[in-house]
Amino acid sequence: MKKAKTAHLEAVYVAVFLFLMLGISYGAISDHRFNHDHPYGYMASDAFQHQVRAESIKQMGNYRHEPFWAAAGYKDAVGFYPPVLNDLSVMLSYGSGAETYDTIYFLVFFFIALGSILFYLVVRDFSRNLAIISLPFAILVFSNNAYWGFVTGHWPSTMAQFFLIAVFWVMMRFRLEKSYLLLAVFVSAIIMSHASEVLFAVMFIAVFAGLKLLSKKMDSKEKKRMVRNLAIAVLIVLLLTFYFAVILKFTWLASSQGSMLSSFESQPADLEGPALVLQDLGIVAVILLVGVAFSVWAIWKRSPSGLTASVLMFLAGYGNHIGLVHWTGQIRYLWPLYFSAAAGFGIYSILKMSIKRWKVVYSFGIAIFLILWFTGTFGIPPHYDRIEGRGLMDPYHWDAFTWTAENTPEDSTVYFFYGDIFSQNAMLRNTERKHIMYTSKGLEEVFSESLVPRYVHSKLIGDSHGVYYAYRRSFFDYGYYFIEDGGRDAYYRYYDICDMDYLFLDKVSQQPALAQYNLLIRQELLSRDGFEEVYSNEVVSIIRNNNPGIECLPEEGVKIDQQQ
């Protein structure tokens, strides 16, 4: 009856403990909603770019190739990214009736919330008082600047490493029949979701493994199965992969952006991004320390456990020692989730040293104790650390979008003038149309000019970091659209804008100088035939070109006066 009791109080703490970490995540970031009118709580453009790639394969129902208004223009440009989020993104939105924009948002957070459960269960095999004093640290997930890195877009890393905790639980149970299939599924999965985190995959298998089959617990018998299991798990992720696995190697890995070798480097080399660091921790950064030399001892003197994965996981955090520095940026943002059973351990091993007969109520006690903490109830850092906010979408510019993407020709070009929130570009794409915008140059020369510019340096947006553009000439041939070009300067340079179609301004600025330039502009464009206001919002104006390729301005562009 005690244990019966033990176990229903643990499920409660549990789901109790999922829907806290929801709450002060996707709740805060979301106003507490699910549905929004508008892309709500997206801090950078990384995160357009994800919301963008799943819009995009909703509405063609596949991803064979990426959205021309994502790639130039092109429209056989190939669909190169892992697509597992994205994917998942779109069927609960068909599922749910909800937009994708909430619907990817919410996923980011939610295999957040649940890869913690996840990593419970898999310290919970060594130790269930661990398991539930080391769950709380998964609050500092959403502390300092790691939580940075969820609203501004590092989203499929995280659904990777939900995975790759998917991996450690398993390996848990690596002696239970077939369990290689689940193995290969979800390492399968890491390389279709973010394909960097394979790599500590392959680290945490192989150490494991390695200890097993050192072990002397495991008779011969049982190590024969297990290298076999593996080796079988192996071929399983070849076949499962091998079609993204071709689009990788001539996307990602044709280019040094992703080579996981190209950057290596025997110097320390900084943190890449938002990542959460040691100094960050405060009293806790002692507690871990003291919790990872307690769990090496552990792990020696035992066998391998889930405080395998936590110190695995904690030293892989110091890979950009060894110059994985996008790599190891990415694992930290799950940092503290990893670390949590090596911290645990020390506030455990140290209290078990003076109380002889441990009883589960006091690891419920120190759990509570966390929790409070780490919430920020005692503002002791370190500690939650909220964030809201509607982020750089707002109504106007998206109803402009939208009406762009329902109104306007296909093969039409957008030409953006200068918006305080368009540097984060990615969310241009939502016009679902080719699309040139100012550079910063460009709009330094004809600002200071008081030009309405006919030639303005600009640059014609898409997603060509790393991948170039790639295309397919059979299935392992590829083109590269970026480079035959002509690279960068095909694309940053001086652009007509008597060629474009639409003519996308704000009236409104957080710099009133330009946004009363682009007043001035829109009015100089207006007077002259082939202009008209198509659209226009209490911030937006958009103005369509009746006769593109027609000279329609001086080629020294009108000069305008500021002072009007």
Given for the second form:
Amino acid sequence: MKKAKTAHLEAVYVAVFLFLMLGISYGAISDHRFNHDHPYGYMASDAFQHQVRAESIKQMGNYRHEPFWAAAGYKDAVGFYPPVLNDLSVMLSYGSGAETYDTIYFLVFFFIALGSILFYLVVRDFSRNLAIISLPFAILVFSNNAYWGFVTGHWPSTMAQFFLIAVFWVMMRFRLEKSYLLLAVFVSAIIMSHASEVLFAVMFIAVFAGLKLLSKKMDSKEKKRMVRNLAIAVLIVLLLTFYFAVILKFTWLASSQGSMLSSFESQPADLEGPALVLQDLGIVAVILLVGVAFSVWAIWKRSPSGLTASVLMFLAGYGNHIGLVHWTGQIRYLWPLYFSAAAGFGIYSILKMSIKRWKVVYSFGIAIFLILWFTGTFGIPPHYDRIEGRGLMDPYHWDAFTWTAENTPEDSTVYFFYGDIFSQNAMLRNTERKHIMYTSKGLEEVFSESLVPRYVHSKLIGDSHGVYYAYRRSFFDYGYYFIEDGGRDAYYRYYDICDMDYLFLDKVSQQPALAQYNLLIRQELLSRDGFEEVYSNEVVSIIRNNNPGIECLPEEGVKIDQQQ
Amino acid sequence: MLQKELKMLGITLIILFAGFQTVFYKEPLLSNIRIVLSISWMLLPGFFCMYYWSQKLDFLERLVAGAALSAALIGIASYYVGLMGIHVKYHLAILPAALLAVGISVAVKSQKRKKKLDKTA
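Please move on to the form predicted together with its partner chain, as the form predicted on its own is already shown.
Okay, now the whole complex, with that chain kicking things off.
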């Protein structure tokens, strides 16, 4: 009866926590709506990168190729990005009726919340009381620099880390018959969500299995079975991921991304962006370090358990000191979730020294206190930082982008003049057209000379992502358009405005001089034959060039009076 | 036992809906119902596959791990099925159904195996 009561309490606790996590994060970001009329709460270019890719899969029906509008116009650039999150978001889009820009963002946070419950189960294997106490630490993934990663687009990594937690869980259950099937599926899912996290899966499996194999508590028959099961799991992983692994080999690993593996220098944790550091955690850092010490002792004395994952992932967060900053940066976004068990163990161990007969109600009491603390009720850091707001995208630009996608010929080229938000240029891919925009060099040149320019230093934009617009010649033979077509200089050069089909101008800006400049360009173009405004709202003007390829402006451009 | 678990799944769906309605309270009721049903359709088939281990794992564990299993298998399968030429718009109908069929088959066989073991015991 008592066991059933505890189980019911636990179920309620877990359910409430799941929705607490979702509510304080995506609930706040999304303004407590699932459906929006434009990408809502997107804070950086990378977020749009994933949104565009998911939407393109929905339109193309598959992910054989990158969409040409995200690949500088190339129609056969191989689909190279691990696809699991995108495919799930597309399916949810069809099922729920919501747009992919909503479903993909939702799934990121849903799987973080679900991942915290899964990690709870990892820890529960060691101790239910510890699991109850440590779960609230997961709230801190929505604090400080950790939170920033989720709103700026580190989404596929989050998906992969959810499956990484699943790997921890299944390794705790290695004695289950045929558990190698689960292990293989989860490791495969990591590779096909964001392959770099497989490093941590391998690390954990190696350490956990190594400790178990060295342990005297397992007989030789069990040890042989463990090794055999791991070997079978590896074979299944190869089978499930072989096709995509070939793509990874000839894209990510062949490119500049692959060179990240060869350097072992110590680098700052925030080299690639904001990163959660121990100092951000205040007094929790002290609790954590005490907990890590207790955990190491417990792992050594009792055998590997959920604490092993906690300690390992805490230490993995310092991988930047051996050249793994790219990986540890991603891990640090979920660091509080990982180290929750170690931190909780510190509290639990110290309190248990005084309270010999521990009751589960004490665990729930501590958990409630920690939840109140970490949600900011007491105002004592560290605690959750609420993020809300529309983000970068606004209805005017979104409407202009979608208008372009729906109303212009597929082979059109769109040119973007200055816009405040266009530096986050992945969003421009929502025009679903090949697109080119000013470089800062180009803007500086023409603005300082007060020109409506004919030739502007600009860039042909796409997601080369360091994989050089790879395309497949045959299964094991790839070409790279970026290299074959002349490298960076082929994309960053002077372009002729008269060759463009559509010209995109922002009419307003935080920098009034630049908005004024755009309006003067617009005025000059519309005064000339061959240009007509085909779209306009309060913020954006789109001008069509009816004679692309024909001289439309003097070679030297047209001087304009910026004092008008 | 399977009937009891189906009842618990029903309660889970209600809790899911209540949670969603709380988090997305500005979303219309019918929209939230549709979202919850879609997510459940995608993630619950794995629970049935996990029934194979029902003697060793409790309901909560099989539910959460099953959701991970569903997400993994359906996500991976969707990629490959798309490459084979089946448009992604059909994947939501086909893939969870296929996984559910496997899962139900596993659940029924596990149930029969358990009854057989109980009888011999």
